[in-house]
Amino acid sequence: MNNIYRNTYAEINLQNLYQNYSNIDSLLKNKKVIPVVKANAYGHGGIEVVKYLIDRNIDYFAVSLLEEAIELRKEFKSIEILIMGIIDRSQFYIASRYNLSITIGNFDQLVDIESLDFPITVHMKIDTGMNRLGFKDENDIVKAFNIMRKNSHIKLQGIFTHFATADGNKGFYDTQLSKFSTVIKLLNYEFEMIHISNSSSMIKYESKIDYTTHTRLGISLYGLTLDKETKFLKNTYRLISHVSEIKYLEPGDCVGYGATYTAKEKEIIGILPIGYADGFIRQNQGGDVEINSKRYSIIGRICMDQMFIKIDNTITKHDDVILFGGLVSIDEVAKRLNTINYEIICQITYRVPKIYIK
């Protein structure tokens, strides 16, 4: 752990990742899996993630913003790389110039792209209901697709769609992906890749869809997601501190800002030396960290820099502290604090560095 000075890390477990990768694969049959590394590959750390998949074969990318794709160019050359988010005309000649792919999903695009003058690889979105991005109309969707497809310097790679509820509302997923499938008969073209399944989709569905080519495997790649029955994936991310001072508390001391946890009889408590502005927000008062295999109370309210934990004495100082990822999992965190894992792992910040086991 050369670096890291205040021992507060947070530990990624390749491995594990790959095994989630390679798991959900075999699951499949002649389709190829496109692992999504955006938002620092979910919080993971984009780069490390990336050149591991790398070494085990894995060579096309999904990302949201043209800022992450160019990181990932900079350091790998030869990968592929789509670009899931909407980019406009300013960008359009550094996405050629980088070699990736961008995703063309309304008519103002439609505009711009029109007159260009040098080669660009274009994924085509439709929105089947999510109304976020892509193109809805059949109409428009035709028009958009005849438009692109007389334009020489345009490669017209892709097709895709994103689901809203395959985690879910089974009756909107069918809706959502009964539409796409009158899409792909309208447009009667042979795309190059065909893609329409998240992790959820991936895992309960994509098999029994004969026509698509590709999926894109975002939050199950992490070993994590929002549908209860799925149970092989493994854990890829725990946040450790340590236990930096201990406190010993008599009858009546308060604790932190605001004196909001106040002692009944004589305690001990230690001190973190992690708080909201590394990602773990001032909400988690309340809940639990583990140490030593055991549950320990987070009371009073977390500081920018530190944090306060109900102790015994069998704990000492520098005594490891797991946030999450262990006994308190991800998934716990993320429903005390009313929200999804995604946010939970990609609110830590830059502060944490990142230990991989590789």
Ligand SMILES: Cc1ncc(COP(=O)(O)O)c(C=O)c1O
Contents of the next structure:
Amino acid sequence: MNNIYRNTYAEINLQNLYQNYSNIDSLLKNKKVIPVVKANAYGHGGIEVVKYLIDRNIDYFAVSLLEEAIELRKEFKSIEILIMGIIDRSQFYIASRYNLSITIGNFDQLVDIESLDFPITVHMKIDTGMNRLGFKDENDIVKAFNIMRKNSHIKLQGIFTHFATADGNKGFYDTQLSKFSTVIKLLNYEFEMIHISNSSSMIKYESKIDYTTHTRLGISLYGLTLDKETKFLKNTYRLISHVSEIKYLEPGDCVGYGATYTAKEKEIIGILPIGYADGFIRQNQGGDVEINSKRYSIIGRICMDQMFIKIDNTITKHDDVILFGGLVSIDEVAKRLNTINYEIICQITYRVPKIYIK
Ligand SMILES: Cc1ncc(COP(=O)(O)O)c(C=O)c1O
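For the form predicted together with this ligand instead of the form predicted alone, what are the coordinates?
Time for the whole complex; same chain goes first.
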């Protein structure tokens, strides 16, 4: 959906996104930053984000799904793409045909991959404590490594792990880091790529790690973090709608489904053409939006396509309304909804077109 007939859209600031990339990249001498563009580039639009970054000489990207990788490959022939999720036997051929690098993290995959009669590029996933994907036991790691090394159709390009608490529990982080360092020593192999850091780890700890070659930058590319002290990130996403209708309420008048809001006095409300089918979920009731640099309250239940705000007589029809990404930050919305900023940007749906600031 590319039209904006109802004047509701996500404004994506690619200049800020690249600035975030550059700022973080400059912290990490001699290491390459891999933008993580899974989930449609965290809701920012995978193709547009990747295109913008390719034009700025970035050539390696990470996604989670085979589908996401294929979508990028169809558009961009020359970049390298790593699928960080686990794919299985029936999908190896497709990955190879599209020249995608895959993640190997268990013996079922290994058995299947050994018998392939075509080349495939792999990254070995080590589970250092997250208990999600990857080889965990040291003996298994060595065994899996040897199997991959002895098969010439398997190009073992990289090795990686993922941190569970880079934004929090430093003790647990250190335990994971130490397990991974032990694995690297144990294997004693010149991997072309060794990558362990996500955004938090990259910003806080990566410069002190000497054996890694790459990092995987997700949320902070998009101007967000779970760490309080990260000041240099720039906002990349504003959710914008407008006042499509104004109503004048008498005392006792009710608003919306369930009539959950009753006017206590003469009040003015604005109707916005955005609702939970756009990913602006019902739990946002009671939060704020921004119009002309001032806050206004969300009242009544949020409908599938529309919602209500309490306004004053300074507001006119068609005034822009910023639902988040301005005065009301994405972090504020996440906190109110008892979740993390990742979820706020990822949950905006396909119905909301994107406008890019390049
Ligand atoms: C394996 C892996 N690496 C890197 C990232 C990027 O993490 P972040 O968005 O915290 O930078 C993710 C995101 O969840 C991930 O799953």
